[in-house]
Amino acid sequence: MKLWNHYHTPHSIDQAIALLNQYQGKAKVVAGGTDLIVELREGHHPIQEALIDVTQIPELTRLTTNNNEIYVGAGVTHSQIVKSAVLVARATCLVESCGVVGGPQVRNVGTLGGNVAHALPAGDGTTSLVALDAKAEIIMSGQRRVVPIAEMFRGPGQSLIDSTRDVIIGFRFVLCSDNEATAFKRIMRPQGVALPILGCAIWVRLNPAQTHFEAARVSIAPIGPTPGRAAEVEAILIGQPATDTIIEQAIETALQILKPRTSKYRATGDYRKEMIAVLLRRTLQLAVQRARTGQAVPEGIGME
C-alpha cells in the first residue's frame, strides 16, 4: 500500500524547511519512524505527499558536552542514548527510560525528538526531560526558539510544533555534579503492552553534607494529560533531611494531590495510585543512594 509519493532526505535544517515549505503542509517531518510509519500504514493519516527524513542532518545527530551542559540532537537514537558514557554517569534517568523503549529493534532506530513530538503523556524519554528541565531548540513558523520542555506539549498527542511545518533540533540540560543525582523507573502491565501504568523520574541535590535536600524535581507520567512535574511533592523535599521519613512524608502529599485516572489501556486509577508510592520511594532512595556515592549503574535497561 502506496504511504507517501516522495521521500527526502536533507542534510541542512535549512533544506528541510525548505521542503516543508514547498509541500505547504503535505509532508511530514520523519526519524526513526516507529510511530508514524505505524499510523500511516493504520490509516491515521492520510496519504502523504511526502517524507521529510532528517536523520542525516548533522545537528540532529550530534551528541555533544560544554562544560556541565549537554546537547541531545533530536535525531539521536534510545541506543545512543544508552552508550552514552557521559548520560550514563551524569543524566542516569535519561539512560534508564530510553533503555525501556520498546525492544531493540525500535530503540536502534526510535529517536528522543520523536518520543517529544508525539506528546504522550506518557513518553518515558519526555518524562526524563521534564525531571532534567530540558530546553528544547526548535524551528517553529520559520523562526529557531528555545523553549521549556513543558512547553511543547498542548495535550495528549497534541504538540506545540506541527510536524508538517517544524522542526525539533534538539535539547539541552545541565548534567549532574557533585552531589546530584537522578533515577527512573517504571510499571508496565505484565502482558508486554507498550503503555506504562505509571514512570517515575527524579532529579536531587543534596547539600554539601550529604544530610539534606538541596533541590528537587519529580516527574510522574502519566498523570495529567501533559507532562510535568509534582511542584507540591518536590516543596516536601526541598530543605529537609534526606531520609527515608521525609520520603513518605512527600509520598503522602503525592497520594493527596496526584488523581490518575482509570485506563482501560494501563490500570484502574486505585491502582495507579498505589504504584504512586512504590515508584517515588524506589526513585527517591535510589537518587539519593546516587547522589551520595557519586556512582550510577543504570537499572532496568532492555528488560521489559
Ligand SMILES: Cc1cc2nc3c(=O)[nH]c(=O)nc-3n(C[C@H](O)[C@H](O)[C@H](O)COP(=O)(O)OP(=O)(O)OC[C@H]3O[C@@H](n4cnc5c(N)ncnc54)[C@H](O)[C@@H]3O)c2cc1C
Contents of the next structure:
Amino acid sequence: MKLWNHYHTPHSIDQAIALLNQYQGKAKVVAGGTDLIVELREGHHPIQEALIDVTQIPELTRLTTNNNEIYVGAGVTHSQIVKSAVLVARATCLVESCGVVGGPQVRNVGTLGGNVAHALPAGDGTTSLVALDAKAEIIMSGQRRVVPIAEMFRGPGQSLIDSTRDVIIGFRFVLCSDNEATAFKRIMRPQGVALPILGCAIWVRLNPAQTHFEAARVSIAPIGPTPGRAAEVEAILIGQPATDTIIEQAIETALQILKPRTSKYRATGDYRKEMIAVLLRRTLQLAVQRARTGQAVPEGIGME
Amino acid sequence: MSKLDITVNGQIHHLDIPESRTLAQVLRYDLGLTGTKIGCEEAECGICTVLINGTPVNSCIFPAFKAQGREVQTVEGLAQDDGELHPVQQNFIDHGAVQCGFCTPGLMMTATALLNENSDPDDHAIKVALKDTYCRCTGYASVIAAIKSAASEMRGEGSLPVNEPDVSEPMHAISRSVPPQHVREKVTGAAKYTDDYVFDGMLYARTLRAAYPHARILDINTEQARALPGVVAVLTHANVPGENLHGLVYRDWPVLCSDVVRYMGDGVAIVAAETEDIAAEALKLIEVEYEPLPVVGDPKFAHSHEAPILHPHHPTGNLLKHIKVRHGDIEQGFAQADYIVEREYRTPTVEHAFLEPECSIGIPPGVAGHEKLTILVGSQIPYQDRNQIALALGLPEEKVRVIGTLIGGGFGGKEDITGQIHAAMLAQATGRPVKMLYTRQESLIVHPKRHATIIRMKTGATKDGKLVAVEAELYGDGGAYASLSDKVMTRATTHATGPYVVPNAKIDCYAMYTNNPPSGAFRGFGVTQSAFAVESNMDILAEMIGIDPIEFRRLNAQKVGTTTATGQVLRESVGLLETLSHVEQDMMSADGDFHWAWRDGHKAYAWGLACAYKNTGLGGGAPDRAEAEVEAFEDGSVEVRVASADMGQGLAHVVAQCTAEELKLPYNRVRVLLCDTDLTPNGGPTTASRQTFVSGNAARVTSALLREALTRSAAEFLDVPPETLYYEEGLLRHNGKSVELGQLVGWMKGNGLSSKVRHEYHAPATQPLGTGGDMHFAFSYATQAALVEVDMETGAVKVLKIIAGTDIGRAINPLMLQGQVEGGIVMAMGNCLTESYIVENGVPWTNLFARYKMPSIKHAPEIISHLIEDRVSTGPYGAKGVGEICSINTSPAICNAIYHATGVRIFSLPVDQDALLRAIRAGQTEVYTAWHDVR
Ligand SMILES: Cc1cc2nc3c(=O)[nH]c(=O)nc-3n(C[C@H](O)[C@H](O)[C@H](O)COP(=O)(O)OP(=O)(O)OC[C@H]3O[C@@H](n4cnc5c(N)ncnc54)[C@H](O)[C@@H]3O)c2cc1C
Ligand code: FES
Ligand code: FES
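Moving from the form predicted on its own, what structure would you give for the form predicted in complex with this ligand?
Following is the full complex, with the preceding chain placed first.
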C-alpha cells in the first residue's frame, strides 16, 4: 500500500526546513525509516504527502571528535556507531546500546536521531545518551537550539520536537578520559515486541587513585514515561568507595525509589524490580572495571 | 512519476516510477526480479534483504528513492553470467540449507554481505549477521554449515565436508542425499511462488474482514465501494454462486458471511480492482452494520450453559466433538498405583508463521491459455481445494483446475481454504485474472492455528516403576470453525498415554467452538500438546518413585507386541528403545562423569529428556490412498506425477528417488510434476506425516509397474527372455546387449505401446477409534534430550544442545531428513520458549509479526541427531513418517531440564522467565502462568 506520495532528499538543513514548511504539517522527516515506515504501514500515522529524507545532509551524517568532545550527527546509523573506534573506546555504552538495536539490516539504516525522535521510554540509544549527558542540537520552530538530552522528551512516544516541522541535527557529549568509563546492559524476553524489559546505562568517574566514585550518571529505562536519570542512586555513589558494598547500597536505594510498573506482555513490576538490582550490579561493576583498566571491549553486540 | 536511476546487479536502470515505491516493490514489480521475497513488510523477518552498496537492508521498508544513484544487489545477481553458482549458493544446496526456499534469498544475501567483510566467520559472527533473517524450515544448523563451507571455498581452501547422517543399507537412489527438486531455481531466485506470477490485465483483490469477533450482520452496503474508479467488482454472500460454505471435515465455514460473523478473520466482502491501493481504498468504503454479540473467548466457557451457541445447526452445540479413549479398567488401574500424579497443563495458540503469506490467483476460462477456471495456489491439498471451490461456485469439479505452485512453508497452515474461492469468484465475475495476496497481518488473523489446550492429566505407577493408569481430560480451543479440529484433537487424545504400555486408560477430549481464530492442522497434529503433559507427568512420577527418568521410560516403553490404549497391537517397527539408548549414550559420554544438573556461578545447567510417538497417515478408518502416474520419454527421462504438495519438506525428491530406484535411473533423469488437478492424479492431503509413506509408495509401485511394461518391450526389442534383463544407469541390459531407455520408448511408441502407467496405491486399512484393531498403519518414535542454561538472576532460559534419536523406518534422503529433524526441533523450541498467539476475548493481539517471535538463528542450539531405521514392512523401502515426530517432545524435554536446573516445574507454555524467576525467589516449585499472563 502507498504510504507516502513524494520523497525528497535535501542536501542541506535549510532545504529540509524549507520542504517541511512547504508541506505545512503534511510531510515528516525520515531517516532510516525503521520506526516511521513500519508505523505508517500499521496505520499509526496518516499517509504522508511527503517524506523528507535527512540522511544526505552532511551535518547529520558527520561523526567528528574535537579534543574530548564528540559530535554524532542525528543521521549516523547504529552500525556506524558500532564501528567507530573512538566511540568503542570512549563511549562504550553507546556502542553497546546501538549494537543491540534490531538486527544488522535495521542497524544499517536506523539512526541515533530516529531513536531519540521516536521518544520511547526505553529506546536503547537514548538510554545511553542520557548517561552520557549528551546535548541535542535541533532546529525547532525554525530556531537552532541546543537542548540537554533529558529535555528532549515530553511523554511516551512524544519528543520535544515535531518531526513535521523540526529536525534533530546531532548530539554532542564529552568522551571518557582517564578513570572514566561507561557500560550498557539490557534485559530482554524472547517473546513479543523487541523492546527491553529494562535497560541500564552508566557513566562513572573514579578518583585518580581509582578507589572512589568521583562522579556517576545512571540511566535506567523504562521507569517513568520519559527517559531520565536516577539522581538518588547517583548521590549514593558519589564520593564513596567503588566497592561492591556501595554498589549494593546503590541498588537498595534504587529499589526504594524506583517504582517500575507492570506492562502487558513485557514484564511484571516485581520482575522489573529484580532486574533493577541485577542490571545495576552488572552494569556498575563493568563500568568500574573499565574505568580501572582503561580497557573497554563492548559486550553483547548483535546478540542481546 | 519521477526518475530513479539505480544499478541493479550491475545493470543501470533509468526508471520512471511513483516516488511512493519501496525498493522491494521496484525490484519485484517494476523490474520483475521476484527472487527478493516479501514476508512481513515490518522489518522483522529479513527475507527481503538486498545489498545496497554491499550493505544488507530490508527492502520492504526501504524507500526506492533512497537508493537513488546507488548499487543494489539481489539474489539474481549472485550467480555468474554463465550460470556458475556463487559459492554461497552452491554450499546452501550441498549442505541441505534449502527447504521451502522462501527465506533462501534473504539468508544468502545476508550471508554474502558477511563473507565480503569477514572471510572466516565463526558461529558467533554468523549468528550476529543472520540474527534477524528468519527461516522457519531448516533450524539453521545447515545454514551455518553452508556459510562456513562457502567461506572456506572463497578463501581458496575448498569446501567443507557435508554433515551427512549415518544410514544403513543405502540402495541405488534410496538412502542417498540427492539434492531436492527445484533447488537450483530456489538459490538463483528463479523459483516461482504464487505471488511471483503476473498475467496481462490482472486485477488485485482484498477481503473485508469482520469488525467484531462475534456479531450479527444487519446490513452490508457496497455502493460507494463499487463507485470508486478502478474498482471492477465488489462481491458479498449474495454473489456466491454455489453453496456458501466450505470446510475440510465439517462444512461450516461461510465463503462470505451473510448473517453472523464468528471471528475477526471472517470475510464479509471481497473487492477486485486495478491496483492494490484501490482495492484497499475500496474496503474502507464498504459499510457494514453490525449488532455485536457476546463473545465466547475460551473453550471452558464455551462448554458452559451461559455461552451463546455459535453454530446452531451443530447437533452438540459448542461441543464440536467429544473424543473418548477407553482401555482396561481405570479404577482398578489407579487402585494398583502406589504413586499418582495429577496436574493441569496449558499450551497456547501457536501460529505457523510460514514465511510466505497466502496467495491465490484466479484465472477465468479462456484467459492466458487456460481452458477452464484455474486457480494457482500454494496449497497443501489441491484436490480438496478444487472440490471446495467447485461447490462454492456451483460448478462441476471438472470445470475447475487447481495448479499448485511452489509453497513457501506450510506446516499444516495451508490446508484450509483461504483466498482460493474468493479469487475464483472474482475471476468469474470480472473475466480477468485476479490475484489475492494476503498481507502478513491478514495472514496472522485469518488462517487456522495450533489448538490452545488445557490438559488435566492423572498418571499412576507402581513402586517398581510400572505405569498402571492414565486418566486425562483435554480441552481444545477449536475456534470459530471446525477446520481439522476433529482429527487433530483425536490425535491428541489417542496419543495421550505417551509411547508407553498403559494397561488402563480413560481419556476425554472436548474440542470446542469459540470466537477465536479457528484451529486446525499444525505439525505434530495435537500430539505436541498432549506430549507436554504426558512427559512432564512422567518426570514427576519418576522423582516420586525415586527412579531414573530414563530407566522409568525404558521400563514402560512400547515394544513389538504392545497393545496401545486404542487396542492396536504393535507388530513391527517400534524403535523407541533404540532412540532412547542412542540419546542416553550421547548424554552420558558428553562429559565422562554424568550429572543431570550443575551450577556455575549464577548459571544453572541441566539435562531433561522426553519421548514421543506419532502416527503416520490418516488412520482411524479413513481410506488413505494416493495415485501416481509415471511416464518414460524418448529422451531417456522419466516424469512422475502426483498431486501431493511439497511445502519444503521434500516430498518431490522422495517421489523422484522412489522412481529412480525402481528404474535404476540416475536421479537427475527423473522429473516430478506435483499438484495439478488436471495433470496429476490425486495424492490426498499433505498432512499427518503421510506423504513419504503414501505418495512414496504410490511412486514406487507405479514405477515398478512401468518397469514391468518396459521390460516386456525390451525383451521383445532385444529378443531375449524378460527375466534375464537388468537395469543399469538408464540402460536395459542383457549380457552384451543393451538398449537405452529413450530408444526403447521410441520403439514402443512406434509399435503403439504406451510408456505411461497410472496406478492408485492403497495404504493398509485402518480401524476407527473405539473399534479396537489397527487405528494406524505405522508409528514413528523419538527421544530427545535437552541441555539448558538458566540464568538464576534473570530467569532467562537458553537451550544449548539437543540430542535427538528419531525412528523413521528408513531415511530416504538422509541429509534432507536431517534438515526436517533440525527444523522440527527449532520450531518446537519456539513452541516451548517464544511463541504464543494471543487473543483477547476474540480479538487477536498478535496482529503483527513484531508481536510474534519465532526462534531466530541466535536461538539455534547444537543439534546431534541420530536416525534410527526400524523398518516398517509396508512403507516405501521401510520408511514411515518424518515431518512431525521430530517436533513433539522438545518442549517437555526442555521443561524437564528447567526443572532439574531450578527445581521449578513449568505447567504453562511458553516459559515465562519473569514467572520462573519469581518462583525461584519465592521458593515455589510450580509455575502455572505463561508469558501471555503478564498483564
Ligand atoms: C525489527 C526492529 C527491531 C528494533 N529493535 C530496537 C531495539 O532493540 N531498541 C531500540 O531502541 N529500537 C529498536 N527498533 C526501533 C528503531 O530501529 C530505532 O528506534 C531506530 O533508531 C530509529 O531510527 P530511524 O532512523 O530508523 O528512524 P525513522 O523511522 O526514520 O524515524 C523515527 C521517527 O523519528 C523522526 N526522525 C528521524 N530522524 C529525525 C531527525 N533527524 N529529526 C527529526 N525527526 C527525526 C521521524 O520523523 C519519525 O517520527 C527496532 C526496529 C525494528 C524494525
Ligand atoms: S523484513 Fe522485509 S519482508 Fe520481512
Ligand atoms: S527454507 Fe527457510 S523458511 Fe523455508
